[in-house]
Amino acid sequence: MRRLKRFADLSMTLGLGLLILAAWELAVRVFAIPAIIVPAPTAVLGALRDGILSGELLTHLWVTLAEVLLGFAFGAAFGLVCGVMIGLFTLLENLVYPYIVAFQTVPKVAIAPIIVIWFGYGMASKVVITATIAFFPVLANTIVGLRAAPRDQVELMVAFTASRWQVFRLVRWPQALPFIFVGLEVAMVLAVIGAIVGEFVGSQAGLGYLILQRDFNLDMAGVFAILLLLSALGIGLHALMMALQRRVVFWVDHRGDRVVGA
């Protein structure tokens, strides 16, 4: 029954996508919209096919994917560690958190050129930019999750002479995991944006670099093909994170966000 429902949901999603593409194609043909403004979906799919067959898109895709995954890994790890420390120690929140918020409010597009100057035009600068964007969602959700532990459970553990580590491992950490994975999902999607922003500022390879090239050549079908590929990349990485969440946080009913057995 569950598989049938998933199949029905997937069919409706794909049907909606096909309907949008058909309406897009029809609008371009009926209103004779120039390809330099909005290319037809058939032209976009043709450019995507040609780019994949030539190997150009795949070559740049691997570069961007590596930047996304490395930046996400560093940013998420640092955000998780800082979130745990701030969530457990109020003094650290008072000392450090205001500066973290201040840094987060600075537009990453504004500091991206500085990071490129510091770390060069290679992959390192893109990884740093991506990490700075992926950092905050994990940090904020980790703090919220650790403080969402029921007070009565914490007090019960303390009453049974549990150590701070035991309270963290048995109560606070399991309670925080669903929140942390929400932060990881958001960070994974934002990591794709971070890598492209870095490539826009200065790069020698990657899908963002390829977008700038095709923009310069007025190849709008090629640009839309890359955007389609980036969308597929984001959906795939988000689905991977959701699958990991279902395996790790197995006690939560993700369809209704209810604890199993509650």
Given for the second form:
Amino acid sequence: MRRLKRFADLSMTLGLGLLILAAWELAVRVFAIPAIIVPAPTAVLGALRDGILSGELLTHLWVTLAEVLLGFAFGAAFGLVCGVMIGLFTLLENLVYPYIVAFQTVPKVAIAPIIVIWFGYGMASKVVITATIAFFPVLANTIVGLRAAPRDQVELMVAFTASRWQVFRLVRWPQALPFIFVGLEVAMVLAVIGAIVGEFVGSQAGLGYLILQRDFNLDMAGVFAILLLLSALGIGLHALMMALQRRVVFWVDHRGDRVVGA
Amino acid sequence: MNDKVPVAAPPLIRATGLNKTYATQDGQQIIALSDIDFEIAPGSFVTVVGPSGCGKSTLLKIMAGILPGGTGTLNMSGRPISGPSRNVGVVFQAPVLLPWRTALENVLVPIEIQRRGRTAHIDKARGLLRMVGLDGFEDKYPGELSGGMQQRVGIARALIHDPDLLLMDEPFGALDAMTRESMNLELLRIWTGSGKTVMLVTHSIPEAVFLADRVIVMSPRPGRITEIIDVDLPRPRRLSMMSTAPFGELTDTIRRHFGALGALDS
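Output the structure of the form predicted together with its partner chain; the preceding block shows the form predicted on its own.
What follows is the entire complex, opening with the chain shown before.
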């Protein structure tokens, strides 16, 4: 019964997508819209197929994927370490957190050109930009998460003679995990944006670089094909995070029973 | 020093002139406990009863060593309580289980904290879960257990490191009346012959009388002891005793202390 309902939901979602695509295709053909303004879905699919078969799209995809994953890894790891330090030592929070917030209010896009000058046109500058963007959501959620432990849980551990470190390991850290995963999820999506922005500012490879190149050649179908690939990349990485989250913080009910009337 | 009163066994707990004040957010000084004196004999079952705000939970937390003690003396086995002790087990009103650990793993938490050897205690943890009626639920997560079952896990956890003193803060307060009565009976069964000393805080007068050898009656603002009543009802206690005349006299005596305050909130 539940499986049947899921199937019905899925086919409805897919049906809506197909309907929109059909309307789009029809509109482009009926109104004879030039391909350099809006390409037809069939043209986009064609460009995607050609790009994949020639290997051009995949070559650039690997570059962007590497930037995303490396930048995410560095940014998230740094955010996690800083978050744990700040979450555990109040003194540190008063000392450095205002500066971190100040740094966060500077748009990363605005400092991207500086980073490219410092780290060059290669992959390094993109990894750095991506890392600075992925850093903050992980940091902020780690700090909040480490404070989320219910007071009586901490009190009970202390009553059983737990040390500060044991309270952290037994209660604070596991309680923080659901929050940290929210941060990681946001960071992963932002990481893709970071890598593309970095490539826009200055690069020799990657899907962002390819978008600019095809834009210059007025190859709209080609640009749309890359967007499709990017969104697939984003969905894939997001799904990966969700799967990891379900495994690690299994005790949180992700589905939740829907409240009647809510 | 010059202890002139000859007692059979020295008390496990002795509080003398215990005071505790704390400051509220707006800087006001609140007297939580005022001039508290009592003794708890080893192996006895003592209940503390009083309305909300009488400081009974504060008293329990000071005894558990998780709140600083204020002025006066509070000794356990002759030594002042200055922090949490490995010799104490604690149960709160909420079960406070770790949701990412199974029932068995939750019971083993004090063992891990006190580094007493996890593998050596697994059989004991299983035994305790069996004793509290959770045979077959060892590998369930707290989310899969009812409130009463979770509280049983909490009791097993408080006993795993074999403490001399068990401190319970309204352990059955969140349970329905019927579950509560059967949990009371179970608690007495667990305690009988264990040699352990229990101090249980409650705001139910019948529960306080039913369980205890001695009831400490407290009143609020400031939290102080109004009377200490010895309960001489025979053991083992049965639920049918609750409708007998001696039981009624005891609860009436306690209830009279709260007459001026209106009803006790239960």
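Positions refer to the first chain, counted from 1. Computed from a prediction, not measured in an experiment: that's the story for all the values here. C-alpha atoms forming the largest set that superposes within 1.5 Å between two forms make up the rigid core.
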query: Core fit, then L227 C-alpha moves 2 Å or more between these two forms; finding: no
query: Is_shifted R29 between these two forms (CA, 2 Å cut-off, rigid core); finding: yes
query: Per-residue C-alpha change between these two forms, A243, threshold 2 Å, rigid core fit; finding: no
query: Core-aligned CA shift between these two forms for L16 (Å); finding: 2.8
